[in-house]
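One chain is shown next in structure tokens, namely the form predicted alone.
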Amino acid sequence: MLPKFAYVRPDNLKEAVEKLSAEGAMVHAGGTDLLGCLRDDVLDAGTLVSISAIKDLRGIRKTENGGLRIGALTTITEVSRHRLVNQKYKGLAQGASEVASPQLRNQGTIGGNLCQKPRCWYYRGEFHCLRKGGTECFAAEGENTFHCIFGSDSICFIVHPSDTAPNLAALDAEVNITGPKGKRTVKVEDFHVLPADDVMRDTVLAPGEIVTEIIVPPVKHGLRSSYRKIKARRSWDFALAGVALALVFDGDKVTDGRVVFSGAAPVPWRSREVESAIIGNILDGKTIRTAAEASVKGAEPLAKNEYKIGMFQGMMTEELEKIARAEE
């Protein structure tokens, strides 16, 4: 059962920064992760504050830089489905179509997706794990089958959830924030927390602050976008292993590009190993050779995932060959 809250739903932002302020308080835009720690007991709330009437935190419209703003309760439908996002940032509307159920993108928004909380099942479930205030990561021993391989620094193994983040973070996008203090803007490289610097903190979020937006770059000359996401089930799952790939090319050559994994970390984690294999370079066998190596490079597997080794290897070969014979 949900536990017993206060529900507010103001009408701007302003007011909503207002609210928060309160102790317990909490932001609720789709709710579809909110409700479920809720009600799993992984969350405490005295109050819901609700950002669903705020309009101008809706759409997706150009910039005048030629970008594109997201505002953060645009749904991940709307996202997958969009015309500028389909035509110019392939991998952004590739990696909004793998996220959940339809009724769930359909619910969820971008700002949600962003920052939505780890699915470890220790964490999710009765035990005081490290990252609920406790002395262990049961994980590290236990069942870690879908765990991390990189990331961790043997203090938190969990996986970031997210589709959106890792294509988000491969474009160079930035997150706009408003709070008690103001406004501020986090590219999406540095909005998750790695467990080694706070291993109880999922963003950057401070207190009362609210993602507003997400701002993506224009498009670059040459740019090729992609996301690939392998999981258990085919109808929907989170990902055993997944990349984001946003490379620009001059004909053949890679000039520039950024590598993000999903299912990989607790964060989604960029690759500069790979990128470094493959920047300056044809994408022939040779080159995909090396970066699929570069993939896997200062993995350090658990007892039950070793398999994610070979995985993240052999998706990366089948998406660089498939990014390489792609038009921009």
Given for the second form:
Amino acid sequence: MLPKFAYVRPDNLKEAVEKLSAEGAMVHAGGTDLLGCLRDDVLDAGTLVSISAIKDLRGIRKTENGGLRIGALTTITEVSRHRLVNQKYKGLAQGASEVASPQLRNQGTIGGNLCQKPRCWYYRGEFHCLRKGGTECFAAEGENTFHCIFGSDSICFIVHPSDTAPNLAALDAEVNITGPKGKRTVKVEDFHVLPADDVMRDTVLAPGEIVTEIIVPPVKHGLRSSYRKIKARRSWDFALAGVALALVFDGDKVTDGRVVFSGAAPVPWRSREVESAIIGNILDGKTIRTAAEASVKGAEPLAKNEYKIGMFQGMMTEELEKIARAEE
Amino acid sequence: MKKEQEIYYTKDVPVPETPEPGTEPEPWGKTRIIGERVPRVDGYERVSGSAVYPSDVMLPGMIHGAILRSPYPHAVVKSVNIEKARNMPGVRAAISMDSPGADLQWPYNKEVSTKLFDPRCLFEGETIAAVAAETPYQAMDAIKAIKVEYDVKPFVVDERKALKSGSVEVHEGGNRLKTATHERGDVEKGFAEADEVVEKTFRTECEIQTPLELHGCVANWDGDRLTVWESTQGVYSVQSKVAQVLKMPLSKVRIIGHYMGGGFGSKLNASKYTIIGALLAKASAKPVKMFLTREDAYIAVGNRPPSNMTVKMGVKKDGTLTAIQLKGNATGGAYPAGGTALIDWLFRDLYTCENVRTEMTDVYINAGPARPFRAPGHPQGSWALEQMMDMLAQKINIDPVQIRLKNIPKVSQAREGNPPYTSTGLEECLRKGAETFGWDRARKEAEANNKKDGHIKRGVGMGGCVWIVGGGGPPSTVVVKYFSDGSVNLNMGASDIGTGTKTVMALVVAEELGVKPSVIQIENADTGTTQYATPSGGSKTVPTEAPTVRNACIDAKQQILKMAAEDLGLDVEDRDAEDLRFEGEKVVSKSDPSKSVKIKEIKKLNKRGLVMGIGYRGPNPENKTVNPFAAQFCEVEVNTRTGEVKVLRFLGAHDSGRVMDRLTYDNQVFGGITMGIGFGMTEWRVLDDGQTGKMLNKNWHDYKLPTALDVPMDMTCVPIELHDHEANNTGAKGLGEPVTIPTAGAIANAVNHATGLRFTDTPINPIFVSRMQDKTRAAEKAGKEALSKEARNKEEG
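Same protein, different state: after the form predicted alone, show the form predicted together with the partner chain.
To see the whole picture, the full complex is given below, headed by that same chain.
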């Protein structure tokens, strides 16, 4: 059952930022994650500031330099079906279409998808864990089948739940933010916060700040992108393991690009190990084997998620084989 | 004329002959409406939202109840303070163990009972206190304001650990509740005679019913009469339990459950919340809506017990089974709840074997009590038995279908005196199912694909089953009100739990009385106004109620024939009426077809307004048993790199006797397969064993029910419609449970066919497949190392 809260719906950004400066105010966009967090006592909001009336935050359009500007309120469905996204940024379109279920994609927004709270069942349940200001992480020694293999620093073992963020990070996209101190821009890659930096924060957003839009840079010549997600069931589920590829090819050779994992770490996890195994190489059997091994280098599996090691390697192999054959 | 066509489904077509009074008719020969594809009679109401389910009930002045439950799997309540809650805004009642009238006993069975609010909390979700307030929010706020002092105790939530010495004791005296054994022949002799013996240990995880409509009720008092709108599978069973606990006469307890949104066994009877709802209504002098939260429904109102089974079986080269041995344990949670119930049945009854020994130990743990779950025990047993059958077939190198065909019993081996079945379609299910599925070809194609290099493997698997009951039986009473215009009210106590009971019963009336289903109005599931029925469960509703409905129709027809005889000047006492037959819209003389009377013109019927036909369920045949059989077949695709398994297609071949309505029949088969896919591939309860003992996945995202994408588009239903004239007067047997029994085992066999890996534990999802592959790779590596070490040793030696 939802706790008590006030609700305001300003129609411009300035007013929204003002309202958000109040103690306990929170942004309400699609609400698919927020309402669940409120209902489960994960968050406590004094005021919900709905940004749904701010028209400027909607829609996808081309930027002057040929990239894309995606308004934060654009629904996941719109992203997954948009013509330009499908033509130029296949990985992002695939990522968006892998989110949750059709109903949730219709309601959820791209900005909200980046700002999601983790799905750890201790965090979401009746456990006063570190991330909620408690003194212990229950996943460390508990039921950690769905938890991370990278980036925990032995503090908090959540995996970041977003399917769009890894793709946006792989494409080197940026997040435009507006807050009480004005505007700023952060790379998607730097948008999420590791437990070692601050276990109580998921993103770099300061109080009162709102994600307004996402800027995807123009497509580099030879870019191929893809997203792959392995789930415990085939729909309405988060990644056990996932990978966003955005690779630049010159003929058969990979000349540049990024590899970002989902289901691996508390943030979308850039695998520089895989990148260095493939950049400068042709994706032949040997390179792919090396890359698959590199994908789990440094992984620190827990008692119940060791399966992710083999799963990431298998997925990496399959996806690199696929992208080697794919068209631009 | 026009009106008649609206009432009668066809003109001048004979309806079934009316048998002698007091005789049980033969099942129909050719039918006109029974067996057709008829949509649900209440489909519009259910889809449009106009159907009022118990959770939709709104009464004037109604307030809302909420229950405080133990957050610990094991604790003793030292004190409960409800005073603050009682004085909060909107709160009209607050009760706990100390409240007057709340000191009631709640029976789990004849021997074991607990208090309604028991200070000994043996599972997470045990009831502590309750409130009722004007809004659900006020009720929830008040629950949070209740102060409870707990003495938190150590717990055990894994039955395997609960059996170890030194374990925490759920109840004093140890966690071993009871051991059920069955023995026939001599298994040691059987193993000695076998050419091959296989032994393997299996585990099935705990599955939770999760019906769409939550558990709950609306309770209202009028003087000393209590009316409860309950989401239930059986209004009379709820009435009986409520009357027992509240010490009231049955006549003063009225339970209504016209519609309900699923139960799968977990709503066969009343629950503590029913009593709590009634107490809150009494205390507040208001109608109270008392529905559980989804989280509470996951922990407190039932589950399919997790099971551990070690099976050893022997087989001769020709496929003859020589011995079956089952040993294991399972848990029904913190109270006696049938943790091991019927897990052994398939081992004892499905395949021919002289030497059988089963021994299953029921164990207590600190978790929510189990409740019957669609085919209790059977899917668990089937998971192990069907995989064992395939393993034996591999050992002796024969086809999985063939080894099952080799062992088809003619009698029920598990029952005293080995009675024959009234009809047994196992062989035809296997043969016709395999043929329709294209078994041989699919197996060969999969094997050809798997010889290739690719990492996507294909597999084809199957399993057979019997269901322990499914024949129905007495008691049941049904009343048919035949109005003077030919339209009909059908009055029965049975609930339609979403399975299409009302539709099937309307078809029985239509078949027997010649009227269209659309003019039949059904009144059901109300202890105040409808007749006695047992709860809808055990796949017995159709074989119990349909023959009773038929008998009620026949009784009405017999009365109408007598009235018609008077109109036609025939001497009723002289049995001239036997010359008459009932033809739907009119009654006609058999010897002189020109002599007839239209039913709407029968004088006595018009004067009386209606004829009331009463039907009773007759006895089942003596020394025979009525059971449904089935075989299911499936094809899967396995990604050996990622562990993903995709079910490509499924086929269910089911012998449940006569098909009453082909649409509801197909619906049951596809629904059962869907649930079986959940049991075998996606669902499992996660308890925080090492830390808090709490359930971690009590929501619809973390507890993974299969979605539309987990279920194949390609599903086929093959009814094996044997003529069963002994089962009952309709020839129909139960269907709702066998449809989910062999599914998971068939999937495991298909995945084994694809990968060579044997999945002994549910669920087969990418996590478990990946783990199994890791284990296999590690074993291979260890094997290779051992071999090379051996070789080195040899060289050195």
